[in-house]
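This document opens with one chain alone, in C-alpha cells, the form predicted on its own.
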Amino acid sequence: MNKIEMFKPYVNERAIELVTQVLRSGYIGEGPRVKEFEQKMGLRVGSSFPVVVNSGTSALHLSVQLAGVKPGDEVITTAQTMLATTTAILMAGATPVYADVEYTTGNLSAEDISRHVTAKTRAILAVDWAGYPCDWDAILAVARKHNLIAIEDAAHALGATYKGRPVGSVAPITCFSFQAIKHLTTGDGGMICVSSAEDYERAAQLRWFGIDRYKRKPSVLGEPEWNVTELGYKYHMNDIAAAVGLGNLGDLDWILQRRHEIVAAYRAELESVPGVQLFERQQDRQSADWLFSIHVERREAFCQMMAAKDIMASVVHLRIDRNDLCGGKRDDLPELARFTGTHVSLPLHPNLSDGDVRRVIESIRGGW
C-alpha cells in the first residue's frame, strides 16, 4: 500500500524541455524567459504590473518596502502563517502586530484589525490561508479609514478569485510564491503585483541591487553605466526558473481543476463525520485549494490514526508568535488559540488518484 503524501511537486515534460533549451542556450541569468514568464503571469492574475523574483519571501520583503514601511513602524498581520510573512516585516526594521483570525477560515479578522491600529501602524499584511481569500472588502475599508497600505500574501492563493476578480488584482500589493510544492513551481520563485508603473519600476530595480537593467547605458569599457540611488537586493529570477514556470503554466488550469475536484469530494464525504468541522465557504469567492484544512476533535489521535494508515496529515503551520523572534506567544487572540488547537490539513495535490482520495475519506469516516 502506497504512502499518501501531503504534497508532491509537479513538473511536466514541457518544463523539462524548456529548461534544457535554456541550459543549451548559454544564457541562464535573467533574460528573455524571465520577461516572458512575468508577462504571462501578469495576464493570468489580472495585473498590469507584475515583477517576478527568486522567492515568495523576496516578494514579501519588497512589498513592505513599497508600502513605505520603515524602522519603528508597525504592520498588522496574522500569526497563522509561515514565518516568512513576519520575517519580511522584521527585515524592514518594523514590528509585526498580530490580530486575531476567523476560526472558520484561518484568515485575518478584518474586525479585529482596527483594535490594533496605532499611530505607528503603516500597513496591513493579510494571508489567504489555504488559498481561500480573506474578506478583502472589509480589510480594504479598514486600510482606507486609517490611511494604511494593504498587502495580500497570496502564497497559497494562485488561481483564487474574490467577487469575480482574480487574486492579484484585488489588493494594492499582492505577493505570490512559486516554491516547490505550490500550485505552480519554478523550483523556487515568487512574484509581486503592484498597482502603478512607478511602483513597478521601483520593484524591478530593487530586485537587482537597485539597478535598472533596461535603462543602463552601454559603455566601450564593457561595464554599462548606471547610478544606484536606493539599496537593492539580489532577488531577481533567472531563465532556468522561468522556464520551469512557463512549462508548468500550460497545466495550471488542470492543476486547479483537479484540486477543486478533490476538495469537492472531501467536503461532500466528510461533512457529516462526527468530530469533523469543515471550513466556511462563501459564494462570492473561489479558493485556490492549496490546502484542505478542517477542524477535528482529539487532533493528536486523528494524526496518529492517519499515520498508522500511511496517510500524511499536518497542521502545516502552527502560530508563529510562539517564536521568540516574533515576540513570544500572545494571550489576547482567542480565536487563534481555538484554531491552533483543532486545525489540520489533509493530502491535496494533483497527483492524488481517485483511489487515494477515497482511502483518505474512508480512513477518516472509520473514526479515531
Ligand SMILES: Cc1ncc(COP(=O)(O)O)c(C=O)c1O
Second form
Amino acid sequence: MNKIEMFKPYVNERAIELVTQVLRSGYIGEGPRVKEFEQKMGLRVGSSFPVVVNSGTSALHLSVQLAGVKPGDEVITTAQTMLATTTAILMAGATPVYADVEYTTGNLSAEDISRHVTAKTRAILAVDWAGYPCDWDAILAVARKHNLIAIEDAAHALGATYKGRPVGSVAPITCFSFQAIKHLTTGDGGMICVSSAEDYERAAQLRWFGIDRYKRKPSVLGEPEWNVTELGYKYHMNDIAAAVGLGNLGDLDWILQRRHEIVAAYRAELESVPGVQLFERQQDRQSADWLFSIHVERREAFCQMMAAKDIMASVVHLRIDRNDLCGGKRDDLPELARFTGTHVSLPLHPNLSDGDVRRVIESIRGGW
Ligand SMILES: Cc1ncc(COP(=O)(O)O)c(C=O)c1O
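I've shown you the form predicted on its own. Could you give me the structure of the form predicted together with this ligand?
Full complex below, order starting with the chain above.
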C-alpha cells in the first residue's frame, strides 16, 4: 500500500517546457517571464497592482514596510501561523502583539483585536488559516476605527473568495506564497498586491535594491542610471521561477477544483465521526482549501493510528508566540490555547486519488 503524503508539489509538463525554454534562452534573471507572470497573477486575484517577489516572506516584509511600520511600533497579528508572519514584523524592528483566534477557523478574532490596540499600533497582519478567509469586513472595520493598515497573509489562500471577491482584492495589502507545496508553485516565490500606484512603485523598487528595473535610463557606459533613495532588498523573482509558475497556472482551476472535491468528501464523511469536529464554513466565503484542518479528541492517539496506516497527519504549524524570539509565554489567549490542543490537518493535494481519499476516511471512521 502506498504512503499517503500530506503534501506533494504540483509541476506540470508545460512548466517543464517553459523552464527549458528559459534555460536555453541565454537570459535567466528577471525578464519577460516575470512580467508576464505578474500580469497574469494580478488578473487572477483581481489586483491592479501586483508585484511578484522571490518568496511569501519577502512579500510580507515589504508589506509591513509599505504599511509604514517603524522600529518601536506594534503590529497586531496571529500566532496560529508559520514563523514568517512574525519575522516580517520583527525585520521592521516592530513588536508582534498576538490577539486571540477563533477556535472554529484558526483565524484571528476580529473582536479580540481591539483589546490589543495601543498608541503604538500601526497595522494588523492576519492569516487566512488553511486558505479560509478571515472575517475581513470585521477586521477592516477595526482597522478603520483605529486608523491602522490591514495586511492579509494569504500564503494559504490563493483562489479563495470573500463575499464574491477574490482574495488579493479584499485587504489593502495582500501577500501570497508560491513556495514548493502551495497551490501554485514557482519553486519559491511570492507576490504582494497593493492598492495604489504609489505603493506599487515603491514595492517594485524595494524588491530590487530600491531600483525600478523598468524605469532606469539606459547609459552608453553599460550601467543604467538611477538614484537610490531608499534601502531596498534582493527580493525579485527570476524568469526560471516565473516560467514554473506560468506553466502551472494553466492548471490552477483544476488544482482548486480537485482540492474542493476532496474537502467535500472529507466533510461529508467525517461530519458524524465521534471525536471529530469540522471547522466552520460560512456561505459568504470560499476557502482555497490549502489545508484540511479539523479538531480531534486524543490527538496523539489519532496521529499514531494514522501513522500505523501509512497516512500522514500533521498540525503543520503550532502557535509561534511561545518562541522566545516572539515574546515567550502568554496565557491570555484562551481560544488559541484550545485550538493548539486539538487541531490537526489531513492529507490534501491534487495528486491524491479517490482511493487515497477513501482510505483516509475509512481509517478515521475506524476510530483511534
Ligand atoms: C501563513 C504563511 N505565511 C507566510 C509563509 C511564508 O511563505 P514563503 O515560504 O513563500 O516565504 C508561509 C509559508 O508556508 C505561511 O504558511
